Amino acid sequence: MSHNALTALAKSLPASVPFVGPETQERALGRAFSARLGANESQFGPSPRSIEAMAQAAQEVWQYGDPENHDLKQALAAHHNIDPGHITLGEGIDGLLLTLTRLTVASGDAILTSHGAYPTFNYHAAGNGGTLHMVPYLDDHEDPRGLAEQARLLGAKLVYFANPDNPMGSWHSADTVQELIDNLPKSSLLVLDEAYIELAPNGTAPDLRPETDNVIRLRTFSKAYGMAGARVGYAIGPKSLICAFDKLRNHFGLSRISQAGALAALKDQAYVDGIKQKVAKSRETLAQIAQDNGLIALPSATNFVTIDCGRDGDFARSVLEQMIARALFIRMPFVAPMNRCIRISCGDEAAMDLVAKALPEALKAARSA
């Protein structure tokens, strides 16, 4: 395509992506790594039901999904009890966000979010011509209250908060967040992404109240549903709000095994409570295995684990890059202070034996450099 073909602000944007992928970092190693610790997957997978209702979906490939997504929609309604008019679905949280911020971003729009928070959404309110404002992070949370006081001051069209967080895996109680909510003015649209919520404690989701006008909570089967790769994310809102979805959403994005895959993990919820110890587990395990290394494992609410690793960023980057070179696909926060840290995703026994073998050598190769 000519490049005149491009808007201004399609010109004006870099060639870019918010992560870069464990397939790309392997074809530049030339091996596949020996575990995948970094993108937040659920390595302990989908329920079984999960599984059996995808394959039989497969065998009906050749048709369309349903475009209303209508019983999947149901079964989430009922499962929150909610009207289903409060909900759409759409390819995971990064789909949503993208649909979101085309229906309500405009050429320099003030955007709000926290300095070093999840970069999708940066990359989305960006590419419809929003103008990005940061708070910085308090004490490696997210700070609402500095979140309202700038959304008060900029008048900002959206504000983005995440609880639990992403990349330090901290969180806000239901109390605190109800608090943000009620002090954001009116005008201002908050995006609560709660990805990782049925892996937090008790009382971190507020009530579920769909139809306050200013709050779009977004929800996804990628972290303790275990299906990542297939792509379904809902959002709960106004039923305003969610119908103007219909507008600009792709209707036929969720294929026929995805949304099979998704009801069925959706009915088996006695999966996802013991997904829920495993990873439990798995956090204390990674504790451990930052203490017998001398390095704080930061407390967590999600399906990682984020690690102070007690120096700067680049000593960090440093132990990630010996991380990679050990075949252990991980990640780091991106902005300071909080790139002092690793984080690190949970997984299996297998996985952690692996973690805890690699780190020591990682640590002192990164020292010693």
Contents of the next structure:
Number of protein chains: 2
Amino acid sequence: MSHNALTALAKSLPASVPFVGPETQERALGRAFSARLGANESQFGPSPRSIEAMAQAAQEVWQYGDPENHDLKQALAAHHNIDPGHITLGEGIDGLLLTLTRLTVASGDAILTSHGAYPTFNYHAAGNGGTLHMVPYLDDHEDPRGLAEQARLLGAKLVYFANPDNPMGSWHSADTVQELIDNLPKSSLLVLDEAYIELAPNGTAPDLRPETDNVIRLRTFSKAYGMAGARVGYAIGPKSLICAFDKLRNHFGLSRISQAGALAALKDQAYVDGIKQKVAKSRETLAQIAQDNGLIALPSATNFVTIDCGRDGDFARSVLEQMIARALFIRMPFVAPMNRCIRISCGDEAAMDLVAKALPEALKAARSA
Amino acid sequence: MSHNALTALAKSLPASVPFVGPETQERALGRAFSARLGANESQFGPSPRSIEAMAQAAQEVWQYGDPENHDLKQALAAHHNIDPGHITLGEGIDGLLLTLTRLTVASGDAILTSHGAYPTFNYHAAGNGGTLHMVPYLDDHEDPRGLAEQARLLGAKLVYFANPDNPMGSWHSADTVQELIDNLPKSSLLVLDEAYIELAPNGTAPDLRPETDNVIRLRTFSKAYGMAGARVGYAIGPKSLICAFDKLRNHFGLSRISQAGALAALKDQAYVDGIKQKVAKSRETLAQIAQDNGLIALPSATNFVTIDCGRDGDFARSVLEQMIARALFIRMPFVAPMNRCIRISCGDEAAMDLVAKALPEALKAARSA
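What would the structure be for the form predicted together with another copy of the chain, rather than the form predicted alone?
The next block holds the full complex; its first chain is the one shown before.
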């Protein structure tokens, strides 16, 4: 029964959560996973300098973090060569989506995304009373022209677009994304989720024109920087939008330790370059494992590889369950026809060996089920 | 100019923030504070076991934290001898207030607090369109009978009450608080902020009756536990309210490092007992310093002491500014007549020596201004 203090909107919202964590599954299974390859965490970890900075900051954790996130914001502004007034920080991209949807979504507003894209965006849009509309994927890619067309028809308030895409790993060129930005109606704000952008080929991100374009771009330290557990994301957008975050955000929400870690991680770009190479190698390994098992790995510009299991969603789900039964945490797309696939995060050689060993067994078990 | 994507509510909200951080002041002053005694942080820090757990967890920060906060929630349930279904975690009490007000405050709802109490509650209530009403303090205490009476007259949706109180340090007995709980109309949810409760005398907190009482109690690791920078708070309330937090919260919002640190801190209750003694001693020192300067320290059940400067708000503000000019970060109440006071956090002997040295100088300067 709903508590009587809840608003009508809160009462109407489902109790479901966007993602079940691996720890929840481990508790249900009664044992730990041998490898965490389901949440596109970076098993390679962050820069050792970041770890050292966090251990150091733990000594000073009696102090609140700087609510202006000044040092990190300045460093990000320098890194991107933009004015710090175009940047706001949040508790991961999820935290930024929470505040962004609160700022922009009123009851009944049309909100547009792709059917099968990031569920946490949908969760936060619905959490503010937005009415979700979805454009299908086109050949395992989000469909920028379909989105622009629907945005005009609906007068969509927000249009969510991830480049590269999760869960498919696919991507569009900077030119295509810029075309989407330019083709949207002026009343539509593009929410451009670039969580994986550091791992994508050069030429995937359009130039930053934070004041000109009606777009808010979301970046994170959770993927290439290897700091998912620290919860640091940032948004880049027009100053009039960015400064509005201060009206609603949890000003002291970012851990002091996380701020210190992210700053150190940002400064160690050589480490990030090394991660890109490790991720690229792991993508190749995953593609080879897929091929060895008669499956097709989709091209990926992220730190995961989506593998077409060649049959329907029920079969892919069965493969996934068999992988989980072999203590490998992986996930899969939610929506047909993408749910013919499983999705495996990149990892080190030991993790890849576990995948190579488990996948043929899982496929065999799924085929005979 | 407001960005055109903002909702009408977002456009209407002020750009002001609840608190300016000491780092912002340091940047403006061009130098670091000698002591941070303004935000009621615990200069004594957390348990060394907590620091060790956080340094250890930094190595594993590539993994998201458990979105169910399972281990910490179970430990808190055991600590309080209640069912874990009565507990939810958040990014500090501020993060919990953010989600609580989103869950319960609709446009125009009457929200009740005390005039001069915690501004971040007001910020989040207004951020959801609530209409704030305020009851005056009574003799430097929040006024539970006045609040209950106004709650009935207004049909208040939420009633905020801090025990012990910030910024005055005053407190009510458990019996008085229970009377408030019992006297509120059934339609009013009591938001009982117990951020400082571990530092208060025994008999300050009413018994936990999380299913019976229409109250949500807010606790934190920021004060007695010394982990302000880690952002870990928790709420205890009826299951039907607590489970609704899952509808809106940032599920992965709590840093993995912070969860590990809080768990270790919770387990080291002997350390917390030591902190209580250090805080009590520092309160006595601050009272002595006040007396030595002809001022009156108000009784405190917190880790700070509010000192009556004996004149009006302008004078106290001048004293505060003189303390800040002497590189001591302190704060003061915002509202008359409490703003005749300054508020100084407890600290170690070195910090207290700095206060003892600076206060007579600051008073002299303020008197001659």
